[in-house]
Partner chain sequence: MALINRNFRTGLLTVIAAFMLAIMPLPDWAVKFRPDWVTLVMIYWAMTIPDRIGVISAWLAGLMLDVSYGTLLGQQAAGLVIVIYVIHMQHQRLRAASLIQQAIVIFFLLLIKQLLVLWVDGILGRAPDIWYYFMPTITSTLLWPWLYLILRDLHRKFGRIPAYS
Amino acid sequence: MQSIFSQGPSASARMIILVLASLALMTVDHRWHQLEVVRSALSTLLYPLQYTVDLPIRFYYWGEEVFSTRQTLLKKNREYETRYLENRVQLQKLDILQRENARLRQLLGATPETAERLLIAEIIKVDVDPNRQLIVLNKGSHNDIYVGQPVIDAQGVMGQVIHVGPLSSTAILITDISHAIPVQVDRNGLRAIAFGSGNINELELRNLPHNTDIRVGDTLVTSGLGNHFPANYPVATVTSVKRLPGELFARISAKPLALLDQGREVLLLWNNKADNPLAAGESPKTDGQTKIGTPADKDKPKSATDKQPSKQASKQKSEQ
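Any chance of seeing just this one chain in the form predicted alone?
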């Protein structure tokens, strides 16, 4: 018996329409980034839900702090005071080294390194997809966060920001299978690329020949190439170097130094070029002294010793 109500398209037709619409949306988003506004709006709408989901964990840490015993608080306070004094001593040494480095760079005519700005952010969500390693931070475009911004912790590099909303941002970890970071061996300066393996505790160094000078225990730091990660930030430690016969390249694995699956606070890092006049294109102050190897050397008048060879040459010509 025929149904009273008219039937719509079949299930196969609906599936084909949905697949075509999905492909069209992915193409538009990938090529022209036209859906970024929609994604930002959705992230803004979902932020209260993410914050609500994170409330139990916040209450847990709050309760742990409230109900801690007096002895525990005193012990932690002593530890923090000791660590503070040690850090102050290290910062004094670092300040002296930075000033000395700036003087040497100025003497050699090199552009000084830009000042670095830090911002503390809190992790409010971790992606549960085993194929992606993403974290959501409680800082967004209102805090000047930008796509590609490095994310670090107290131990090393964690990843970089891949999406920014008004109130939150999403970062990809360095161990994600789709992530790669330029590094160099701290011992000898050997450059390489560290690829994510999908394992939270492992990075892979690919396309390095068997005779590469790299050892177990070497520390990998950022090389500064690619203009995303500043140079000389710790990334990982080499844990395995296998040179199998019959293979063109060695199999090298490294363990990230950052606590990728622990902690709740991270640091957002960027180069604060506004505070550095040299980064903005201004010339450095040399107190009246000309830099070595600068074009100013060409404008200097020649001394008497410089003019003497020409006089001798003219005298020889007259004698001839």
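This one's a predicted model, so the numbers in the text were calculated from it and none came from an experiment. For the two forms, the rigid core is made up of the largest set of C-alpha atoms that agree within 1.5 Å on superposition. Positions refer to the first chain, counted from 1. Compared with the form predicted in complex with its partner chain:
- Regarding the hinge between rigid parts between these two forms, the matching entry from 242, 134, 193, 36 is 36.
- Rigid-body analysis on C-alpha atoms gives a rotation of 23° for the smaller part relative to the larger between these two forms.
Having displayed the form predicted alone, please output the structure of the form predicted in complex with its partner chain.
We keep it simple here and write out only the one chain, dropping partners and molecules.
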């Protein structure tokens, strides 16, 4: 039954080989992002488990739908109808504004903004690394999900996709400690980069000097720089601005608008800029690298793609 003289390399040799293999895998995974294929294959194996773990919650939602009373359904329906009407009225205005905007852009010679594709995905309720903020979604490469794809909800930007499997994908939230998103202040167009703090309801704006015009309550929207997130989606509101005389930069924190730890449905956006020849050189893999890396990495895509803003950004930097 148990062979006394075991075949093949000894356990020590095997251990050393496997540890070295792990180190090699980690290096390749971190530096060159070449292991997405392996990861997505393994994630397929894992999908049944995730699905099973998620089943009770799915069942709960299903039960809630099935056993809701006529009264609540009617009430909800009425509520949606009113909201629909309200939205329609606002959309009428938006329609006119959009046309006006397109006309003005034509006058300016700027490129028109094209429509974006959307897909609703559900969050699979499974826990991942407790020290990071990741979510698992039930859509994968089967639905053309790509690495670096923006994830939003009805309130604002949630994060972006980092791993894609055939049936599921993993997204990183904007508050993850290794995530950063280029934003601008809605009020005055001031550009900044919002770093995740590792805390689910806090973002940090670093490297802004004391005299920056930013106030508590300002809304931060995506600036669209870096060709990653489409422009003008709300991200966060500024919650505190501390100007400590002893420090080089102001300490600014913001609260994400998206409901990062609630809700079950998210929206996946196809950023039309992916078709942009300027961005074509950037493969999705390098995208992941630029966003989830050291702060020095983050400036690269901007200087490569958006000429003018990068100039301004560097000017801002030199002022600092």
